[in-house]
Structures are given as C-alpha cells and as structure tokens.
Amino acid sequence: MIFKNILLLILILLLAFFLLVYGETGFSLEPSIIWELRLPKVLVCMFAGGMLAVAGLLMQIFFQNPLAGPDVLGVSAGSSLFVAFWMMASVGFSQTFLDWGGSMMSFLGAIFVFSILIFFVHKNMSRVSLIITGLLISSFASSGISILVNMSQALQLKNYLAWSMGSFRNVTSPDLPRFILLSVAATLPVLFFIKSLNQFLLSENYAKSMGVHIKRIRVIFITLAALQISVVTFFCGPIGFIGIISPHLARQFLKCSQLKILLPAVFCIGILLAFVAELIIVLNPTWSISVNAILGLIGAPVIVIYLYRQRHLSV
C-alpha cells in the first residue's frame, strides 16, 4: 500500500516538473516565466485537485452514498450561484473587499446547499432521490445564474464568463498566498479526524457506539467539505468530476478502504487528474477546450463503469 502511494507521489512530482519547464510556447527555463506563470498554476492544480478529491470523499462518507460529489449533489452549483450574485452586485467596492466577500459568499452557497441535502437525508430520502435533488439544485442554480447574467453589465458579464469556464490559471501570484492559506486551513484539519471518519465510514450507528459525537462530527464534516469546495469554486470556477471519481479510483488502485492509507491516495489522485487536464491543454495550445470538458471525458466513463459493476446491488 505504501509503495502505491509512493508511486502516486512520484507521478505527481514528474508531472509538476514537466508543467514547470514546459508551456504553450514550449520548453523554457526563464525564471520569470516559471515563478510568475507556471509555478502558481502547478500549485493551484495541486491544492484544488486535492481539495476537491477530499471533499468528495467526505461527502461520500457522510451521505453514505458512493455517487455523492460536489458537482453531482449541487454543492458546487450553489457556491457558483452565490459567487455570481456577488460578482454582479458588488460593483464599486475595493478589490480586497471583493476578494474576501467573494470567498465568504462561495462558502455560504456551499453551506446552504449542504443544509438542504441534510434536511432531506433526515427525512430518509433514498440515494437515487438525493442524486435527483442535487441535479434539481444544479438546475435551479443555473437558472438563477442565467437571470443574473441577463441583468449584468458588459464588464461584469465578461469577468463572470471567464471565471465560469473553470481554470487552474485564474490565481495570479499576488492571490497565491491567500489561496494557499485558505486551502491549508480547509484541508489540514481532516487529518485530526481520521479515526472518527473510519468509524463513520462503517455506519453512523457504529460510530455512535464507539463514542463519536455524531452531531459534532457531522458539523465538522460539512464545514470542512464546504470550505474546500468554496475555496476551489471561488478561485478556479466550477470544476467537475474530480470530487466524485477520485475516491473510486483510489479504492480500485489500493484495494483498501482504511482512511489512513486511502486519504493520501485520494488527495494524490485528485492532483493527478488536475495535472492531466492541464497537461492536455498545454500540449494542445490551439484547442479551445476547458478543464471541465477534459475532466468530463475522463469522469463520465469512470462513473458508468462503477454503475455497471454495481448493477446487481440495490440502490
């Protein structure tokens, strides 16, 4: 198991090195290009991909649903709606206020959708119904965003459309320290709850019997997942599929469900998916293709294969 995690780490280092020395213009070791353009992109891929993967794992554990994910259950859509509202309504404010306010609105949007989902979970909603609810939330958010777009001015619309495409290149060097700070704050606390997560993974009743404070750990799960999703959504735009497929790929790769081993692999696979998407864009600079388009081509078959293998099980 440790060897496989080391292998993932080696792949990450190789891809990171390649993306540092190679860009759309070819190979370059110019320090200004590496430090100002490529290093921020590589770091954003690492933190954003890893956070989305961990958030997806937390959601699958919490909802006891293998198809749970930030994009599938509408959490990313809710976060996007709140960010869109903020971008359209906050004309004239200082840039610092815009940035921190946008981060907060993204977090509130994720928490709002989580609250709706938790309400339905407490009403004993089935897995399929929960997925449908998530799709409806995404549809509602898309409709709300369309209305906001039609009401916006040209500059606001341009900024929003550039953000909504989803990209790991949206974070500039001045924004990088804030992005890293929020990413570490959202991810690091997960390490302190691995034991509780393992117990929760078996079942909520088992965790309760082992002395886990269910309500407290539930609030912690939700807050951390919402913070991770909101940070990525605000800085990178809505990024799909990484959250839902990374845990499945990690389980298949390791053949293990112990979180002490699985969690690092999930984080690493999230990074690799982000790197692969960015690598395809770098190697084909003439293509007008988004990160989400590439991740969709990777993620959709993975989900279909999973559903096919689970066809004999009741939903």
Second form
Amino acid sequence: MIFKNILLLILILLLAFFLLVYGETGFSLEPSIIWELRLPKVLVCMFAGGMLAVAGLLMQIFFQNPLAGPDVLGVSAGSSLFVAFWMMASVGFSQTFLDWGGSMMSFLGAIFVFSILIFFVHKNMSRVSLIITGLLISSFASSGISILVNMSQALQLKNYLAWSMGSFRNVTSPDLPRFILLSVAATLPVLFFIKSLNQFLLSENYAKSMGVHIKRIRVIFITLAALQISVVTFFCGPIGFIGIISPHLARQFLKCSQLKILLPAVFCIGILLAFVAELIIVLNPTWSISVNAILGLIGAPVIVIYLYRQRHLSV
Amino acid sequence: MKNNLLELQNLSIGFNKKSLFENINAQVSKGMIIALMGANGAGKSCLLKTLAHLIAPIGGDIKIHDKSINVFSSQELARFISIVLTEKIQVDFLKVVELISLGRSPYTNWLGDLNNSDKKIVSQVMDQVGVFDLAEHFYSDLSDGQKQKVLIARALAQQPEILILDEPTTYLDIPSKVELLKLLQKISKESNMAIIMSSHDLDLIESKVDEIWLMGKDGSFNIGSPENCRSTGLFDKHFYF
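Now the other one: the form predicted in complex with its partner chain, given that the block above is the form predicted alone.
Everything in the complex follows now, all chains and molecules, and the chain you saw is the first one.
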C-alpha cells in the first residue's frame, strides 16, 4: 500500500513537470513564463486540490456520511456568499484590507454553514436529510449571490464573475506566499489527529468510549475543514467535486481505510484531479473550458457508480 | 468489605436533561454477568450509555472503585469500561484486525501505533473470541454474528474491568445467540471481567447470568437472581399481563 502511495507521488511529479513546461502556447522553457504563470498555477493546483480532498475526508468521517463534501453540504457555497458580500460591500478600501477581510469572511461563511449542519445533526436529522439540507443551503446561497450580483456595479461584477467561475489561475505570484502559508496552516495540523480520525471511523460514540475528548475534537475538525475550504474558496472560487470523490477514489484504489495510509493518498488524489482538469484545459486552449465543468464531468459519474455499488446498504 | 467495581447511587438517567428513569441503586463486582431487562423505551440503552459515560447522568452518582466517575479522564475511563453498541458500523475496507486494534487506542501513542505487547493482546482477544481466521477480512464483508464477535473483540482489546453490551443478541439467529452467550460466560470466567448486557431473550439468558436488573414500567428498579425473579413473580408482573 505504501507502494501505491509512491505511485501516486510519481504521477503527481510527472504531471507537475508537464504542466510546468507545457502551456496553452505549447512547449516553452522561457523562465518568466514558468516562474510567473505556470509555477503559481501548479502550486495552487497542488494545495487547493489536496486541501479540498482532505476537507471532504474530514467531513465524511465527522458526519459519518459517505456523501458529505464541501460542495454537497453547502459549505463552499456559504463561504462564497460571504466572499461575494464582502467583494460587493467593501469598495474603496485598500487592497490588503480587502484581501485579509475576504479570507476572514470566507472562513466565517464556512463556519456559519457548519454550525447550521451540526445543529441539525444534534437534532437527529438523518443522513439523507442532511445532504438535502446541504443542497438547499447551496441553492439559498446561490440565490443570495445572484441578487448581490444584480445590485452591484460593473467593475465589481467583472472581478466577481472571474472569481465565481472557479479557477486555479487566480492566484498571482505576489499572493502566492500568503496562499501557501494559509494552506499549510490549514492542512498540517490534520496529521496530529490521525489517531482520533481512525477512532471516529467506527462512530462518535465508539470514539468517545475509547477516550476521545469529543467536544474538543469536534471543534478542531470543523475549524480545520472550514479553514481548508475557505482558503480554496477565497483564492480559487468555488471548486466542486474534488472534496466528495477523492476519499472514495483513494479508498477504492488502496482498499484501505487506515488514516495513516489513506490520508496521504486522499491528498494526492485531490492534487491529481486538479492536475487532470488543468491538463485538459491546457490541451484545448481554444475552448476555454472551466475547471468546474471538467470536474463535474468526472465527479458526477464517480458518485453515481459509488451509489450504485452501495445500493443494498441504507445510507 | 468493599470490592465494588461499580456502584450506582440514586442514579437518574435521561436525554437532554429530561429524566427517563430515576433512583437506580446497584452494585457490580468482578466476574459478574448481569442482564438488564425491561420493555422497549424503558431506558436500557440510556442506562448502559450512562454507565459507559457516553451520556451524562441527570442526577445521583456513579462510583468506580469508590471514586466518583467525574474524577476520571476519558482515557482512564476507556481503560476501565468498554462497550458494544447497537449502532451499525458502516466502513469500507477496514480489516478486522485493524478494527480490533482500535481497541488498543486508549493505550497507544499519538499516532496510534501498536507496540509488541499491544499486538500480542490483539491476537489474544481474537483467539479468545474466535475471529482469528477473519483477521485479514474486511469488516463490511462479515455476517451479523461475525460482526458482533469482532466488536466484542475490539471491546476486549481495551482490557476493561467492565464490559457493556447493548442488545448483543438482537440480530442473531438462535444458534448464534447461544454461542455468543457461551462466549460471554467464558470471557467473564477467564478474565474475571464484569459483564452488563441488555437483552430481550429471557429464556436464553436466564441460565447464563448471575443477576437480572429489571427496569419496570412502574419506574421501579428491581434486582435479583434469575431464580429469585421467577419465584417472586417479578417476571410475571413486568413481562406478562
């Protein structure tokens, strides 16, 4: 199984290398293009893809729900709504203020949706109902966003529309250090909770009976997942499907649920999905396809196949 | 002489601060097998979860070795009490040996790595429960009876002094029920462990348990040996009309 993880790593390195030397303009080794355009793109793909995948895994374990994910449960959408509100409302402030405020709002949006979801879980809402609630939160947020868009002026609108398409190319090289710093801060701590995550695999009650401090761990999981989702949403816009399908693909590929082995694989598969989407865009420069369109084409069938296989189980 | 593992003093139990059953007084000592009986909704699961510290008591106290349960950390409690719950575990690609190894987690380091003595304990409990051959199987592929045994093995891997089981025989066929009860008898004898389980199978468990706790519909908490319960008409009063 370690071998399979190494295989994933090699694939990532190959694709990363290819995306560095090949772009819409074809092969080129011009340093300025590589450093200014392609390297930021590749790094953003790696952190954003990996983080979304890990956030999906955390949510699936936390909610004991194989269909949970940042997009399905409405966390991405909630985060987007808060960012959209910020973009429209904060005209005229300095750029630094805009950036940090936006990151903060993005995080608050994610936490807000998580709080709603946890409230419902505590009232014993079923797993299926929770998913439907998440989808409803999503459409509620979209409605809110479209109203904000209608109310806003042309300049903000342009900014907003570019962002709302979702892309790994929105991060410019001056922003890159901040993006990477936040990403590492959101992802690295997960490693310290591998044991608790394993205990959570059985159920929250079993985890508690094995000595997990539930209240503390709940806060930690949710904060980390919200941080991961909000960093991606703020910098790249709402990106779908990576979070929900990466854990399934990783488990299916490794035939393993042990977090020590699964977690790196989930992170790697998230990166690979981001790379594949970016690769398709790069190979078809004339079509200008969006990342989310490609991820939807990959993601939806994967979920349907998963549901078909699990049809004999009650969700 | 006081050698009570567990003592319930005027315990009131319930969910969300709403009391479900009040004034429970009982003691548990080493090697005892106790069957908890009562109608559906009487509060059996609630009592078991309260004993395992999954739910906080509404009132009264639970004493472990004459100390209040509140002075123990959750990790200390995990080494003292372990539980097999009714909730179904839905996890793909988790091997039986991995699931049972989780039972060692109250003893392992921050990564959950097993040392040699942990590994030895895991194989011991697999042997004891009779799931050694299933070690490399995925939990999700097992039958209900096998799953129940694996969960018991996981609970035993915690090396508790008290093992709690919530309706362990419910989804099983009659031969598996008998097998499971014999297994529990063996465990209690071999490890001198106290076992508390809830059950509806009066006829099956009667000959295998030392004590019956009966949560009556009238709110009374009755304790007695199986013979005693029969002769005093307790069963008739609470199970037949």
